[in-house]
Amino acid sequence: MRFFVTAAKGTEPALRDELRELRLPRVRADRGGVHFEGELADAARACLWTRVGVRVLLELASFEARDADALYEGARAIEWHTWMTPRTTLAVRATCRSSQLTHSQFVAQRTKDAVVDALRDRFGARPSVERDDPDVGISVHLVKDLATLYLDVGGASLHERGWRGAAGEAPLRETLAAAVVRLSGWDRERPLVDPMCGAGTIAIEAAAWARRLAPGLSRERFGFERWATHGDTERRGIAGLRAEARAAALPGGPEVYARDVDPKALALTERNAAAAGVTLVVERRDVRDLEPRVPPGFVVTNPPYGERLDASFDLYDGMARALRAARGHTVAVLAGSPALGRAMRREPDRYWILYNGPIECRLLVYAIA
């Protein structure tokens, strides 16, 4: 089988990297996401292991597209009976880019309209559709007169661990915020501290990766579980893939430092650390009052920014002096502005084009010496 783990834009990198960690077969990066090959099981264990991932998708297949007639007959032409009965739900997303039809709500249509008379064909009787919770996502990439279909293997975005009770003014995306903490280099062994927390993402993200916390641990259940496929075998194969992953927690990890200036920040960083499971060393502090830690770790932030929230040149040229003074160091800043980059004044040692939604930012790398 034929699988695509998207992710968030530029962080292709962070995700291609976690695959082969999990040692998945012909990992590949690609726009977008990550490709690989293997088995239903490998990709129950890259829905359990991701943190960068936002959707684990099954390859169904990929056909000319030019108009409406070839879309449809080329899904219906697809085997759904093998996933799906009458009493299946279904809901079809798609995407569309340089292709003649442009209208992704028109594709997703046209392509739930085949879906829907194939099996009725078969069965004498067609499924419901059901937008919020559907029992089979389906999901349609049309790239320049090519459609692709995927079934989603995960049902719900990845990115929702389960434990972000609120999420604050600004809220970083956890799948965002873990390929940030991979991207800086950090080496899970070495304190890493945020200072401006937020919501603690950042921080919960890096502690729940030191400890091993599987993030999928979290779900109920996943999509594939509802397919028509998952029957006893399959059932005691997802046991089995979540009992390693608990059994593989550690029990601690290093001291990761949750800081803020905003007391309700703080308290709604300790809830959310919390349900995660995690233990974080959370302080009211000022980030112009960085004073890190030693030995010498790690500093990994996200400050405000541009349309996510207003930020003065007076708290870029502070925050830049704390970081510049923390000596020994490696400082990782998500720069939503590059007025946060020139008050630094240096050019960071690496650095990475990421997307926080619409907003284009570069995840700027210092070695502080």
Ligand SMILES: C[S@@+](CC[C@H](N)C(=O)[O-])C[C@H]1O[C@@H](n2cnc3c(N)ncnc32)[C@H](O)[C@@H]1O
Given for the second form:
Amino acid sequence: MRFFVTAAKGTEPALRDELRELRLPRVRADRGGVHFEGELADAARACLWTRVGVRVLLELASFEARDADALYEGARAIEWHTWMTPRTTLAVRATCRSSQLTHSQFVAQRTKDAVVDALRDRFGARPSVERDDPDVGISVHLVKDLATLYLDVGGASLHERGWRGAAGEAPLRETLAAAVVRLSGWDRERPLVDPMCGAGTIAIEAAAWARRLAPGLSRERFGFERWATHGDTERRGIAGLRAEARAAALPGGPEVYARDVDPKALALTERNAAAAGVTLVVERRDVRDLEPRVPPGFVVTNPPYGERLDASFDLYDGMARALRAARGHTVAVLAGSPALGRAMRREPDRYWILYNGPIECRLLVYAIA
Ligand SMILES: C[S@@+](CC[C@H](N)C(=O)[O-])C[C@H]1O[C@@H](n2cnc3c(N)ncnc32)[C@H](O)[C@@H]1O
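Please give the other form, namely the form predicted in complex with the named molecule, since only the form predicted on its own has been shown so far.
Up next: the whole complex, starting with the chain shown before.
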């Protein structure tokens, strides 16, 4: 079986490394995600363990679809009855890029018609659409007139780990935060500090990764557990994988510090960390007061970037001064504005272009000698 795990733009290398570490077969990075091949049990493992991946998709078919009829015929030819019955609910999502068909909603609608018609022909009854919590999630990716149809193995966006309460100011998605921590080069042994932690996403993802806490364990059931193919053997298989994941958790990890000037942000961080089952050192402190209280390790952070750049200037200048003085640290800054990089007054040793939703950001990594 061929699978494709989607990821935020720019985070594909982090996801590729993560899936290789999970020893999934034939891992290959591509635009927007990473391919691998294997059994459904491999995809179940990916759902349980990926921190960077957003959706784990099973490829069903790929065909040329220059117009609506070709899309409909191609989709209808798939043996949907393998996965679904008239009692399974479904939802279709679509994305289009560089294709003659440009309206993703229309593409989703025509695909849905094809699935429903195919099942009605087979069973004499049609399944219904359930947008919010479908039994079977179908994804269509249309790229250069090539349609690829997938089933959503996880059943939902995997960035939801079940620990986030109310979001703070501009929180990062958990999957992006996990990618940032990985790309920073952190070894999961030295201390890590996020001096502008907001709701704590970076610190929590770092601590959970260090403790080998499987992010998918919080999910009651994955998409594939609601497919028509899910029988006793499969039930035993996923129960075994969940037990293995629970047993893999380490009791402790390195110190992870979460700091912010805003007490409300720190309260959120405390609550989120408790819900995620990780321990952080939560402290109210100004980023400009970073050095020398942190033992050498990693500083990974996502500073605010706003419209009021003059107001940010003092902050950026002071922050950059503190970060440049953090001798022996590796500093990774997810910068949504070029002003931040300029304030550092030196080239980063490495950088990545990542997308925080539609916002192009740079992850700037500096080894401070
Ligand atoms: C973009 S948010 C961080 C969001 C965080 N990554 C998350 O996922 O929730 C930036 C944070 O920087 C904090 N902040 C602003 N000025 C600060 C300063 N001088 N020292 C420390 N934190 C500061 C804000 O309170 C805010 O929580």
